[in-house]
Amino acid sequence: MNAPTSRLVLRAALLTLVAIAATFALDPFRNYQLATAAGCFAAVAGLTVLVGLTGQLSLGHAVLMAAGGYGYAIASTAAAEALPGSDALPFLAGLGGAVAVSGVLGLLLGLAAARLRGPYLAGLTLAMVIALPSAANVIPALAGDQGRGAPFFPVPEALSSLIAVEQWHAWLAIAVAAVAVTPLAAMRRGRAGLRMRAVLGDETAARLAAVDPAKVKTGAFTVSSLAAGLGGAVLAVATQSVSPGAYGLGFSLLLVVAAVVGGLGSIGGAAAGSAIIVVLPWLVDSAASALPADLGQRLNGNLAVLLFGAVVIAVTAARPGGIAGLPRRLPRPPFTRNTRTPETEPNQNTER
């Protein structure tokens, strides 16, 4: 491991205790939005990857979220079922299983990708969204339209007299998202990330530099689902159940509206955006529930929607960059010079 990389492990390090720190200074309600934003962000961190720096588009990754979540309850129960009593194993091979089933559909999607451009693959990801209730009822699997419950892993006996249950469902989805999200962000600073500007710059000047576009894109489009998978995985031990109606065409939108918010190809914008995308809506759930009874239900689940294309229209007209680029475009100090020239400076020979 080069320094570069062992600096970067150390600061994912650093945030993660960080952030299991601060879960001792929330409520079980906000340790539950935590473990929900810690899910977001895995899935916003490789959107925001694949768009940012291959421009691939897709507007399905809540279905590669549902794989990991289906991926992680299957096995989990499998494991929980043939060694009763022990949830580290049955957790980890849950884990395993998110795995496996996101990155075997993010291969096949990575495939298709790689010989779509534009509105043909964010059409094709679209496709898998609308089509994933139908998948459900024809998968026995899946379990139809109520979904999949998936085991419920308690506090361990040596923290259950410290923690509730929310917050230690809150330190396993940071745990899974720093574990889905730092490999990002090493694959983003190193060759492979010079390999996806290079696709995305100029496909033709990438293969004279022998950079291969098709084994790019399928790449990146594989990584990315892997991080997705596990924030699904993240979601379905915070609920404990995976449903095809909680991973819809609406919560697709929302992660990418993370991503677009957060900046597209900022691992930092991600969380930004993922935070956004969490708290916002029950923000505007609270207000709209003090309004008028009539004026509240007409209200709600539609002034999130406007909120957010609000807010999107506004970053891409006013910031581009997002959130990731806003350092770059605070006003700086004004940058003060010597003024004083060789005919304003006191001639010493002439004072004499």
Second form
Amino acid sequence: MNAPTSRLVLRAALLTLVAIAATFALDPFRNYQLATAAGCFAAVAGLTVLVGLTGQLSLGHAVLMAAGGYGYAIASTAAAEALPGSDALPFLAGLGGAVAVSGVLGLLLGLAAARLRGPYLAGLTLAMVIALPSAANVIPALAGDQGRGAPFFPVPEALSSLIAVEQWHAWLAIAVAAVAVTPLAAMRRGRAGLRMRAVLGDETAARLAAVDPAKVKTGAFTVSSLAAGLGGAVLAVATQSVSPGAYGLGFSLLLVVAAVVGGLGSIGGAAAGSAIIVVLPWLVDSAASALPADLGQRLNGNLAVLLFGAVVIAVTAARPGGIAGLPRRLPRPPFTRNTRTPETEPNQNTER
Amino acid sequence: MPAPSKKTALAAAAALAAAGLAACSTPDEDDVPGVTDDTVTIGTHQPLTGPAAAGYASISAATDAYFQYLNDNGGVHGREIEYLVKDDAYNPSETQTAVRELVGEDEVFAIVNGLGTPTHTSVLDYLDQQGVPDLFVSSGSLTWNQPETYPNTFAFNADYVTEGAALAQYAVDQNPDATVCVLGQDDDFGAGILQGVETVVGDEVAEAQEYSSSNEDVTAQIGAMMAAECEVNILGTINGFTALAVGTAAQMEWFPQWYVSSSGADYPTLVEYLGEEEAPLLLQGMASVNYLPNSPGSDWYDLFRQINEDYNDGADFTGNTVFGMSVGYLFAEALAAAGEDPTRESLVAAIESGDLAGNGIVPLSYSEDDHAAYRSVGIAVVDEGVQDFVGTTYRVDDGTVEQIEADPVPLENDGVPGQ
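Can you give me the structure for the form predicted together with the partner chain, which would complement the form predicted on its own we have just seen?
To see the whole picture, the full complex is given below, headed by that same chain.
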């Protein structure tokens, strides 16, 4: 391990500890929201690295999360039946299942993604989201609209007097999210990240420098899927269920919103974006319920969507770099610096 | 390896400080959650928006209207009931959030009448783990009746197997030679109805079809049933799909007999789907099962009608209204029986005691080892635009169906328990 990477791992470990410590200051429902946000964070981090570094726009990361969730539910249920009495082993088996299912799906999609550009890849991934409910109804293992249950992971005996179950699930969520995101951060600042930027900047130039764009794109999509799959596993742990309704088009687009608002390519921005997409709808619904019943009911569910639209427009207009801000510490390859302004670069590339 | 020592120290300090706040997140066991000297707060999750809203959104409004009526008449043991209704859009993932908010934030005493099989299944383990009474689930799945696994969960609807068996028995009693077919939702609902039908007619179900609620088209299913020359179609469908099935068949100029589960046979609701003009013709003779006081002119019916006028802005009075108010009454009765100072334990014990009467046309069957509400159902038929009981009542026990006498619970004390 070289010095920058070990520093990064240390920083990730510290942040994880701080996040876990923070759960003590939250009540159970906030901890549940934190767990949900951690799950989204893993997926959004994967998405933001994918879009920001390779310019591949995926609108279907919800499906990859669902794949991870189903993988978790199926593997952990099987493990819980095979090994009754153990809670930790089904959890680990579930994570394995999530990685396997989302990895395979991500690899297949990534192979297609390497051959598609901009709107075509967006269209393909969008179709995946729309197809999910039908797929769930056709494939018996996915158990239709009702979805699959995942085993409940209770608080271990030693901790049960100290923490509530939501807090325990928040811990698990934070730990899994850390495991999912740290490699992404390391990859982003390492050689792989450099290759991705090279491909993003100019594919022909990259090929001349012996970087194979197809391989880089496929690899990036697969890695991004793994993170999303682990995010789905986190949601399956927190909610003990996976159903197509939880991973609809609205949610999938919210993941993109989180990545854009946070700042494409930025991991810290992904964390902020995830927190926003979890907390904002809840805040809006709470506010709407304070309105007169008739008006409140009419706004219920619509107001949050409206607000997200406004936030995205405001952020792209005022700070195209997102919450993460513009001063990037990363060295930028010279050719991108000369041809495009950094903040608009990912968008231009995804649209060509 | 260069260690960022300042950050480490900061983080450690933060962790220590946070650990001191541990009490914030640990469960508090001194007070009874949701119960104060003058209020009892309970919550529910209901589809107020989304695909199921049209069929079921009126239930919680009716329950709330009953509670307002009850509160104006002194409440229960001097406590008013606060009923928190959260929208889950019939989406299990939203149910998760809604119920956690009710339990974690609003600290409700109990969850009452959570609606839907897929939705409520997703919070079953959570509620069990939290020890929250999970009362009168608004679904006929057998899942809610597992006292050993889920000691705090109680069903409200007659289960779908019971309904399917009673419908099939009535069909056979009317015409032993009829060709019986089943159309069911592709979950516990449809499967339960089919299972019930099969306990009566064995493997003589001529055609069993399924639909998915996310696909609003049943042409293929109805076509297959028409091709199989079905005479009696038993439906395990929600209201919207009952209307869709009947309407689709009519478009094909096919008019078989319809026997429909209570969850999808609310006549006024079906009229909204099919239209004032056509509905009486299309639904003439539709048989269904029910167990609540839905007879126009009965004391309960009249009381609920009055409450609906006074406390529900005179909303359309449907089977959902009766259902919602019946749930409210049953909860009030259980709360009254739980004593002057109710706890979650005494509430569950009051229901398990078997002393609750409810307001059905048949007795409740709650006991320590049976968490099903109704094991008997009455047959109701639509005749010239009026849906009423025809006096035939079936009891279903372990796969046997016997005809019994209805035994309606009389109205006492204007529907205010515990006086």
